[in-house]
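Single chain ahead, written as structure tokens, the form predicted alone.
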Amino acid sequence: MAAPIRILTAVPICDGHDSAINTINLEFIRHGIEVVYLGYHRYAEDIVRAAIQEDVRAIGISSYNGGHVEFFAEVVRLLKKQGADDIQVFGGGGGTITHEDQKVMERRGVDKIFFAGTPLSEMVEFVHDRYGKAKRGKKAPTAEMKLARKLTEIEDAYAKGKKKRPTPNAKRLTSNRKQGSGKNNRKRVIGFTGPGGAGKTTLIDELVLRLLHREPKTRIAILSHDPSVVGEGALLGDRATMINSQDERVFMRSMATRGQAGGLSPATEDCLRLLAESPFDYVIIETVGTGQEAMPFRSKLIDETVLVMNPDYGARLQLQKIVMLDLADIVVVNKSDQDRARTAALEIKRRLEQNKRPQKLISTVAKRHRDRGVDKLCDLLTEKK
């Protein structure tokens, strides 16, 4: 079986038309292509990162707002600089490109320019003949288009049988990694999971805003998971909704679970891996929106776990089914200013005690600035052991 084609799909900068990008990409994974979404109002730089890092094959951009000769070129322009010029470039924009900004455009670089019209059908059917095989330019110039690569290699593997051979005595990675450049002088992996709407991306977004700001040389990589349509592809979200992680110091992985369940992907292990083995001071790793019965972090390589629900988990009998509140080394009680935080963090509370071991409970309101509940939780993730 290959690999499923993976496509970056994005809305320039000054563009908050998100309707029909939108209905492309629900198109796209209903063919079988991996949609890596960048979301609105993006910079060519934030494009030109995402799609090097995620490793696609072609980026996707819907504009609406004019500008699109100078932003389609730029995007061209800086995917050649950074020696990613195999990336192709494609797009639309309804009735605001002219057939002669079409002509302008290809001139300068883009692959093709679809018009108002153009049946769905068509550019699933030019996606696939156009990218269905990976083409490949000269070698990879930048240590993180290697690892970019890599990380698909290993994914390809899985995807046509190929696995790897598991290492079956992974050791956890705390004194023997190489050591980063923050001030814990050594690199942390830790795991967020929880089940879907809980905000895991939005506070794991506002925690990589405060590594980034107490420690100025720390790198942090994430790997990122949603899942796949079943028979189908997937769409890859996670990076619309973390605007700061979009910075030269984060690297960022999007994975589907590509028929897997439990949160992760066939390959996540391999590939957490290899970003414990590369020069990042914190690996974050993000699961899919799991429910009771999952225990995704069964790898020797996580340090921390973090498990995040919000306070409508239901019944306090819900609480004893959570598996993951056996587990997780820290349980955060995120929109904890919905009316009923206060009783469930008590009641939740009251669940951990049942355990008999050190856990930490932190209550949260990620979407709201300079929370010091995110404050408390990035201390306890970067404090040293």
Second form
Amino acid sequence: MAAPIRILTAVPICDGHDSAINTINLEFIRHGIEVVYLGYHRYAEDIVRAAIQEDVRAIGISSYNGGHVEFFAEVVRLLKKQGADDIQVFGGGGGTITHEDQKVMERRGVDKIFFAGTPLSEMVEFVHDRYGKAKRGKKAPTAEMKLARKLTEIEDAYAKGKKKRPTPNAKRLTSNRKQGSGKNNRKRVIGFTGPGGAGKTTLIDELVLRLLHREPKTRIAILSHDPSVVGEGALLGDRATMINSQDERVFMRSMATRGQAGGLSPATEDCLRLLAESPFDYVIIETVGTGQEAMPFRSKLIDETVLVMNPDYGARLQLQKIVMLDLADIVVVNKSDQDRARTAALEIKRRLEQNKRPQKLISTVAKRHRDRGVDKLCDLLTEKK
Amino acid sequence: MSKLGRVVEAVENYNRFVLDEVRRARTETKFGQQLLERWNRIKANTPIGRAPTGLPLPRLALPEIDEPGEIARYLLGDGLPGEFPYLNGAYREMYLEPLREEGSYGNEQEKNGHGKNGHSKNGKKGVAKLAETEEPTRLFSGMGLAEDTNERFHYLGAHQRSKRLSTAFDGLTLYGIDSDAPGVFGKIGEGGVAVDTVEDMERLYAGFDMGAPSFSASMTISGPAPIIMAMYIAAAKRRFGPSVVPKLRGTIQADIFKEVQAQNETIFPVEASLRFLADMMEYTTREMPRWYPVSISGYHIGEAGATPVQQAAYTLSNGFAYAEMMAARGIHVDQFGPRLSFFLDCGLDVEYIALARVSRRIWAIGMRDAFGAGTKAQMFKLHTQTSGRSLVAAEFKNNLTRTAAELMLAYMNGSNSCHSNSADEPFTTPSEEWIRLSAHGQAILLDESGIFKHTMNMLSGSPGMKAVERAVEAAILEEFRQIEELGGVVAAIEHRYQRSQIQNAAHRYEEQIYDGTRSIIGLNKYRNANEKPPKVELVRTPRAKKQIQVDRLKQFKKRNAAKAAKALDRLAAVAETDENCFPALLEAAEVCSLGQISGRLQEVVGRFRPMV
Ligand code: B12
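Here we have the form predicted alone; I need the corresponding form predicted in complex with its partner chain.
Entire complex below, previous chain first.
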């Protein structure tokens, strides 16, 4: 089967009109397209960086608050500057983009503008026809772009039927990775998992904020996952909430699980290996929200696993069934401002004691600015081994 | 149970109470007799006015009933205009023209000692009061620089007795960003007016007497509302001295919940946004008794694609959540309650026949019975805007008809004030030609036509309207139960409940256009095959103007650099504590730009993390 088309959508800076793009995103994913959604109120630079890292075929922009001629042109210009002009730019803005504007915009390199009153089916058809095949001109001019394209190749190979390798031999991988990371012995591959709604994405983004802040040269890679079914599209929306991770020193890649259960994609292992071999100081991988029995991180590539939990996991009995509690190196009780948080932390502590392993337990409120718990988590993860 | 659960109970109990009273009116002769007498008195005391043709008409229309049970159902279930539960209107009279001739007026509800003929000591009162009433027309405008918008304000207000200015800000201002920030130049003054400093605020309302009773300003801004409010106060003080503060009249939108749910202009994390909002509300409630510090808005929810029922349900539940929040701060409901106001959308879906009427009733019952509020805090004061989303680009002149129909619905629902969109809505900030027509649309309906000016309740209470009322009320209560189940408004927001519901409804709406379930004339029905791109005058801000704004902001910053640094430090220090920040904001607003203030506050409380 052909790999799904990946595109990125966004709304320009100082514009919160997201109703049209939300509708279009929904329509696209129902028709097999994977949409990396960057959100509203976005700078041109952020859009272009994300598009390159995600290696999408095209960028769809929905603009309403005016200044569209300049904004679209800026996106095209930045793409060109980075040598990424194989990524097309299209979009709409209802009646605010006039026919005259459209002519100017197309002259400046915009692929297509959809006027008010266009049926949704026309847009879906356009994307399939126009961006159905990768058209690749020149070689990737930057390392980042090379990495991005390589990740696409890996993903596409699995989509086309490549079989997953058995879980690789730990030793070989470890030595491989050490080669890639060079002098730095602090490089960490950290896996985050936990049930949906526990706040993993927010927690990671807050962690990234701290990591970037603490060391002016740190480079971070993030591999995030969203669920999808074989043959259907997916909304990859983590970037929209991870505001601190939209940074020059962060390489982020959003993946759809493409039908695989357990929180990761068939291509995850290979993609992770590639990232681990690339020059990043931290590689962070986030699963989709998982169930009790999930053990997503069987890969030996991962140095540290973090289980993020919500205080209201139900009765104490439930805890016995959560397999990751046995396997995680660090357990985080997030949303610890909730009523049940103290009881939850105590119950989990007792549960961990049974394991007789040096596991750490931390309480956080990731949504709170400058949360001390997140500081502590950051300390733990940056400790020299 | 959260307060919302109590509201559901209150409405259910009230409906049961009405039914019990209907039964009692039918079975207890004495009670029935009292009701009949009251009913007859109301009818007898209703003055008769005359249309220009000479046709005599009662000033208040009532259903033709003479059976005690039905009278109880009407008086208690609906209420006369201006009476609990306010289904027919928060106030009496509203759009009525003054009585042309001597005639009796008043009923027992008016405690002014009106005699049978309404004269006695207050002889002229009814008439005098009417002459003071203001036009309900409000036109939302903002474009380019402050002086451009000021010019438009003067143009729009030229023929109005009262100056009611409704201000639209540009995207930068809405997001608390300065005009000299990198990467935003193209957005300056687009879609609204650029305001960076107290000096822009002075220019914006130049030539208007900001403290006069005939002046009020409404400001459509929410994320940075407390900062903009502080700038407004600072500007008024600069021009009229500190004594102007308690005289200021107007509204600031400031509603954070609907930003998170629909309009997407939140700039601080929700908790911090609510704290700054409550700080401001505490200040205005105390110092500015005529100011409405929050306009609880459904408009944006509706325009983002929500169904009318979702719109009303989310708006009302947001309102109750604010009431809960203020009560938690120890402020009495009768202090802040009367300063809450509402803003709804009005489109062409059938629900709009009664959406605002039902909302008014639920608000009144909820505030009275779940919050213990007195009369003034029970009244749902409503501003309505006709739907922008219902206006389309194809054969856009049809938008005049759409807006006219919506206006009709808005006034049938007893809106206290109304904005009508211009026909060029799909393309641009309205140009003078179309904005003039939209203002005239309201005048034609209210002044020229006889539909609303002779009789209260002129179009209220048809069997169809009743059917819609019942269906809509039941559906709103069902939505409340859903939200309650998720743990209340704030918890539901965290679950993305309202957002995902709105997005699904928006998608369905577009689907229905293209599958033909919804007719849009000129687009999917009676489409003109030869239609050419329309010729419309675009209102866009030239580069040179944008540059002026950047230059003068830079000068302002240079001039005030030392003072600004101090004011920001003080503000940040207060923001770290639990103290009310608003006084420190007022000081900062004198010498700092919007972006400086919002940036510094974000350092303390963080940035908003958007939801998909
Ligand atoms: C809905 C709406 C809102 C809602 C937005 C809710 C939301 N979350 O999206 C609310 C009420 C919150 C709102 C607020 C404002 N709005 Co507004 N809004 C509109 C409105 C009525 C409809 C836009 C819409 O969503 N249409 C539905 C979509 C599905 O259809 P469409 O627009 O025809 O688009 C079609 C195609 O173009 C295409 N398309 C669109 N985008 C894309 C992208 C891609 C990739 C593709 C393939 C296709 C595509 O798909 C659609 C289907 O065919 C327009 C006026 C109008 N009638 O168009 C004003 C309008 C866009 N708003 C305007 C303004 C000024 C504002 C405010 C700045 C007002 C203020 N000062 O406070 C605020 C700013 C909000 C913000 N956060 O930025 C102006 C812009 C003026 C200008 N550019 O000159 C307009 C034109 C109204 C006006 N005439 O003044 N608004």
